[in-house]
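Below, in structure tokens: the form predicted alone, a single chain.
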Amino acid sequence: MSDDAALYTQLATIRRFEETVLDAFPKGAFYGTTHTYIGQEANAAGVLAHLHDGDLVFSNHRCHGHFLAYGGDARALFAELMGKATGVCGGIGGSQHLHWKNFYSNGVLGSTAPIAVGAALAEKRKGSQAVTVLFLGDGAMGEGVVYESLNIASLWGAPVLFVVENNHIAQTTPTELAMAGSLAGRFAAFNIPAVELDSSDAREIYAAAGQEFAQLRSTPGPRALILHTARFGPHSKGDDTRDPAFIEELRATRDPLTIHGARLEESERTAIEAEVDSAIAAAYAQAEADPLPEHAAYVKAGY
């Protein structure tokens, strides 16, 4: 399979899964609630494209993306969410909060933060050469503890990569009226380098994040991606107060798989599609009939 295949193929999983979440939830099929990464394919499957061996990934409420794409098996997630035994938390932790090998994410806003740059300095004295990743929407960005976490990823050298995706709107509320100043001011106030890309091309975004694990890599030190990106969906479920029409222009200019499915020849693109619907079906059905854990039976009953 070719580079750009295999790309596509992480696109289009990404965005299988994430419909066939949103067709199922009105259905009872999931626990909780859930936020999907529709539209933003390209920046985790851009991003964490270049992983090595123990580097570290810290993500965030809007999750399975970067689940996907570092590598996580979608039964496991389907699962996860139906909090079924099978899950990745053995169907404790839902949606939200996940942690397969070095893959960690959690909820509350803003709190990975603390906890990535801890990590990566522990990785730092440990002499592992290990590189982590933290996902921020710029939801996150009016958090105060993040901005800890910039000055002491400054001050001691953490090697992190903040990946700030920016979809310009926190749940509800455009980034213009809640956002003073510019996203790359707030990692200059901190003299942490901060590239900006405004794109929804999971070639040049991967292309944007090559170098600076290249930089991260012989240099250590904290440093920026600040991906300004397109969500198509609503925050969660169905929460979403912006103007269809504008959506739909969102769609039909800055859809991940339409911009990079363009370089592939259409009975390729179509062949990968039919095997990606094909292989997140059957991780539905197989998560769907998976049991429920021993301890399901006790929560149903009240104990």
Contents of the next structure:
Amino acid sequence: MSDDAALYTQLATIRRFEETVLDAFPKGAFYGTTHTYIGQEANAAGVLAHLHDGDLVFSNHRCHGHFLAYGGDARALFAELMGKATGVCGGIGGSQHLHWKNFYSNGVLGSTAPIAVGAALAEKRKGSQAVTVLFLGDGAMGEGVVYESLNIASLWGAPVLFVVENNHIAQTTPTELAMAGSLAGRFAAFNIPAVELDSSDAREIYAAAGQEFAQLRSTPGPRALILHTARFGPHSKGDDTRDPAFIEELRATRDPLTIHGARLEESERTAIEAEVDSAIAAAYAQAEADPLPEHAAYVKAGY
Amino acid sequence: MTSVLESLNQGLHAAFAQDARVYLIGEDLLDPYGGAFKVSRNLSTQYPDRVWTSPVSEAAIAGVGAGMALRGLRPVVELMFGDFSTLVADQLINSITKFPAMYNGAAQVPVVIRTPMGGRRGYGPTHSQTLEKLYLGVPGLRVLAPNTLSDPGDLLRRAILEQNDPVLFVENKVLYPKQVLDNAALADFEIQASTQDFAPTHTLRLKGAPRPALTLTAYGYMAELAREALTRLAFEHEIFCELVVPTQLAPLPAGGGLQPALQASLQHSGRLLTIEEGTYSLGWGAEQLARAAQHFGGRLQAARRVAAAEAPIPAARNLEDAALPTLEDIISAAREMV
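Form predicted alone done; form predicted together with its partner chain now:
Okay, now the whole complex, with that chain kicking things off.
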């Protein structure tokens, strides 16, 4: 498979997964809540394509795309959302709290920042070559601990790539109502080199991220990649307060699948889509058939 | 003789010597200062690459410690004052103690957060509190509080090296200059040592005393006052007590049971007085009393708490004395119970 086809497969997988989640939620397939990644797929696909074995990823509440691009299994993720024993975390974590291999996500915005920095410093001290990717959104940039963490990362030379996905809206609050100054200025204040990109093109993001990873692996200290992006879906399920016409415009102009899909022959593109559709449908069906976790054992273990 | 401070310092040195995965992160750690209370003295000289003096960023250093622990190191995070633990609460509650369970047992966070708590130093409302009650009952958190009855440094060393749970290690700051008691210093007492999980509990009674009519329980510095009260109650009021001093405050036995040493003491005394430096309501003592009531029902004849006033700890010496539980408070509460 060509790089372009591989990238498209990644984008389509995330998209199809998230669409399935949003479709199935009202039917009662899932319990709780979720935060979908529709519109932002190019970020996870473009950035995480550069991971080496052993690299670490810290993600947030909107973690499905990151998890799938990391190589996570769609069936295990569906199962986690369904609260099944076969879920990524046995149904304990749910949509926002995933851990598999070196992938960790948590649902409190910004609280992962010092943990990612600490993990990166540990890898450095252990002499591993691993680097750490931390995904933050524009909303998380309101949290004070993020700035404590940028300061420490810079002071102590933590090999972290801070990836800020600015989708211009935190739940329902537009970024301009929540953020003074600029994203780039925030990193500049701590002497953390930052590259800024306003794109939904997976290839562009892949190229920019590639340079960041190369720098990160060859020079000490953290770096930042600021990705201005677009979220097509609601914050969670039905809480989008934006004008539907505006979202239509975003979908028309900033869809990573349309942009990158145009690079493929139509036959190849539709073949990938058909393959992804059937893989996601199979993953969903398997998860649906999976058993529930043993609740008696959970309480007894006390944790 | 060794002071509690020296013992803790030795415990840290022993942990560093024993295991290269041990790191220390905190504010003002570098020698010659060695931390605000000097518990970390000489570590930065001996282990310069493993002692990281940090910015004033409590939440971040707790999180950095968590990340290091998650990736196989054994970090210790020093919080200069326990009052600042509130800045760390999110890390402690939503990450450090969550990861092991919410990741379904696939992650461990063996970080030790150690911090001085307590008043009687005139530091005023935000540098004198006993706040560990806020963290008792956080699932997955082990809370330890050393005392003078056994080696505080050894407890700290073992917490760092042997515990896979996150630990909040609470050091009452008035204890620092006190001597760790040896057999000679405790010659008047009959002492039974037991272990809860891996932490010691001590049960004390005066040698040759009749069957106790009252059980006192206290931890940390309050165990010092309680021990003195036990002696005075016997000699001045002929009230014979047994004193149970745990070092592990949490977790408590699963299923609502009492710590075995406390249960054994109550079995023959039938009366329980809890003594703590935290505020009165909804605290450590309340939990001990609830468990005692649950276990003994009507056989629990008397139950009381001695604790701090529900007010900020004032800076003025006479006001601070009034706000914090004293020896006299313990004696008068005990006299009303028997």
